Amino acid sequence: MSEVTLLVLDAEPPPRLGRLTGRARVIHADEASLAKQLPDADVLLVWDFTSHAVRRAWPGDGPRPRWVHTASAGVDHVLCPELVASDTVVTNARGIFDQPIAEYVAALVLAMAKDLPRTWDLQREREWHHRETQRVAGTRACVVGSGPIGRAIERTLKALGVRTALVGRTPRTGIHGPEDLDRLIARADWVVCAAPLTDETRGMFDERRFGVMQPSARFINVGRGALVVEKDLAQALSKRWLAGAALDVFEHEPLPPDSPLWDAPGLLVSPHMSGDTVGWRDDLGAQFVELFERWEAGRPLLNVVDKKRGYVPGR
């Protein structure tokens, strides 16, 4: 086998690929140079998983890499019609972020139930204000998205005593189908969105869905920003249709300073960090090297994305 050319769409800090020394010719690109270098690559590593440069560059002329790996769970930022129609295999970082995101969701649930943001505000004001808080055990959650992240969230919330229902694309044992979603969110105390972004899920949480929820419910999104119609959420919070919400992902990132979401009542904003624990970049790099070694040896790749569906099929 001739030397493999690996093209890396860079972000700082760069991936650690020392184990591939002498086994691959590694070249680097940024958003401006990606289109020119794509025809030279056998493999593309999308290390800058916030970039949409692949979608813009892929439809150009010349050969294309046989394999694209994105160092993220979501793949909507790389898929375009030409890539979907091609023979190129796409893989993702499935498995890296599951438990960290589940822990983050649990932390948000506890913080909102125990009114911790208000406690910190009162401390800064040097105000002693006794309150009663909500008990988490015995509450109901609806987790939307039945992939590894959604299942990890389900397990973690159940460990807190939360009665949890999981909703996926198709109903099967232990998982509800989309036809049950409205019924489940109507009685849920916690609605957690961890779904992939597809044509079917884009904007799925809108004015109507927020209107279905209980006034005491809280909404959490750790999936993709475009799953939520953000102006509808801001309006729902302003009208007190919901007790609160937490967003870790947004349609446009970074969130612009003039976004009304910053001032939406009862909303916790975090900068797309729910899966990013200490050492996460090293884990992503190690995962890619392991996948490369499988590909180099002619073994089947793991985490292969169904490009038409937009995610890795699972149980």
The other form holds:
Protein chains: 2
Amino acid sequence: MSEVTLLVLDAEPPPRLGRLTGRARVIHADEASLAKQLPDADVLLVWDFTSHAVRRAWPGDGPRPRWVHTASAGVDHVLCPELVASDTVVTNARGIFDQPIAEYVAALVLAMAKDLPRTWDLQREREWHHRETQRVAGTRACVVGSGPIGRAIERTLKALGVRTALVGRTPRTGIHGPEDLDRLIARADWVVCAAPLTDETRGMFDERRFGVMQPSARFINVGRGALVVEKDLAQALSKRWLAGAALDVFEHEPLPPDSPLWDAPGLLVSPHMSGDTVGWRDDLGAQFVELFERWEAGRPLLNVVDKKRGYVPGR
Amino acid sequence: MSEVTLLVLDAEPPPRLGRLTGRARVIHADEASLAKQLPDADVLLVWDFTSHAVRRAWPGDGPRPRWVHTASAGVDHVLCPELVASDTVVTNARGIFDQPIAEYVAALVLAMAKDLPRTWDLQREREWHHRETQRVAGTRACVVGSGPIGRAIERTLKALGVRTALVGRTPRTGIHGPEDLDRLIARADWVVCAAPLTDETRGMFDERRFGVMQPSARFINVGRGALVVEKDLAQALSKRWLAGAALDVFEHEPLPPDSPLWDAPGLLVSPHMSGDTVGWRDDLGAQFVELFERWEAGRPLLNVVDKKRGYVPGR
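And the form predicted in complex with another copy of the chain, for comparison with the form predicted on its own?
And the full complex, kicking off with our chain again.
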């Protein structure tokens, strides 16, 4: 077997691929050079998971990698119709982000229930102002997205006593189908979005859906920015249709300095970091190396994306 | 049996005692009038649990209530040597605050692990600055105080995957004795203080103990302010002996506007509200009425304080 060419769409810091020495010829691309280098590669590692360059580069002529791995849970930035139609296998970083994101969502839920943002505003003013806050146990959450991240969020919220319903594309044991979504978000105290971005889910949280929620409800998005119609959320917050929201993901990242979202009333903004705990990049690298060794040995890959659906189908 | 006189050391809003109509003569005192009214009362309800007036008023002459109930978990503001020596029974609000305080501690732990205070500072600056944050699962906590509040904190942190050790006055199954304290805080990522304030615990968190902690550790106090030598904590934080702290209780409350604690580096200040979730005052009132009905019927009271130890002894 001739040496495998592994093309890495780079980002800083680069992946640690020392274990592949002598087994793969590692070449590097940036967004500009990707299209030109694709024909040379057997495998493409999308290490810069913020880039949409694969969608742009793939449609050109010539041979293409037989396997594309993205160091992210979402695959929307990779999939273009030509890649979907091809026989190239796409895999993702399923598993790495589940527990970190679940903890992050729990942090936001508790911080909002306990009114911590206002407490720290008052601290800055040196103002002692006692308030009553909310119990988290006994409240209701609706988690949208039934992949491993959504399920980890469900487990973590349940551990805090939150009555949590999970909504996925296909109803099955313990998971509601989309037909239950409006009913569930209408009575939820917490609506948490952890869905993949697909044609079906794009813009699913819009004016109508924010209108269905309780005025006391809070909305959290840790999926993809485009799942939410951002201007509808900003309007809903300013009309007090809901009590608060937290976005970790945005349609345009980084969020531009002049975005009105930075100071939308009751909106907490974080820079797409919910899953990124210390050591995450090493975990992503090690996961890729493990998959590479399976691929090299001819064993079945894990985390294989259903390219038509746009995510890794689960149990 | 002649009608019972119930004296209420008042605070706003007053307790709802409608159920005692016709069964108790309810009279009200403020801090100034308390000493004068004590001799008339069979029962004293310390509704203003922020007041130290009982400690000042009790030592005077004359008959004294046979039962004192404080609408708080801590009893340090009530117990004076004369009350301890008397045969008056003291009860507290054991049970009301356990889960709310445990949730509050979890909120602080997660907020610090996920660096939420800095995220919201950056939001104010409209600055997109991605950082790596910490996993909570797998970290170690040492919870000091093995009463129901400490045990609820332990359960909640364990549900988040935190390896949690509990320290109490008396070692027993699942609870370490004071001789283990220094060893446990030396390796803890989270040191949580939920101990009662007694002669033995006053100032227990001092320069020496902060020096024992890891530079990456965070300290949280939801017990009583005087458990901590506040200037030692401020110094330890400014010397970066520990990574952060959160105080919900202070030696002097409200914390004066000129206190250096408001802007001590890495210190989160909240106004003694960790246990006060919506409905808490009604819960406190209902608990007192329930105890009153036991007392009236000659049944044994619950939540009886061991006045020598300064808390309700537990399992």
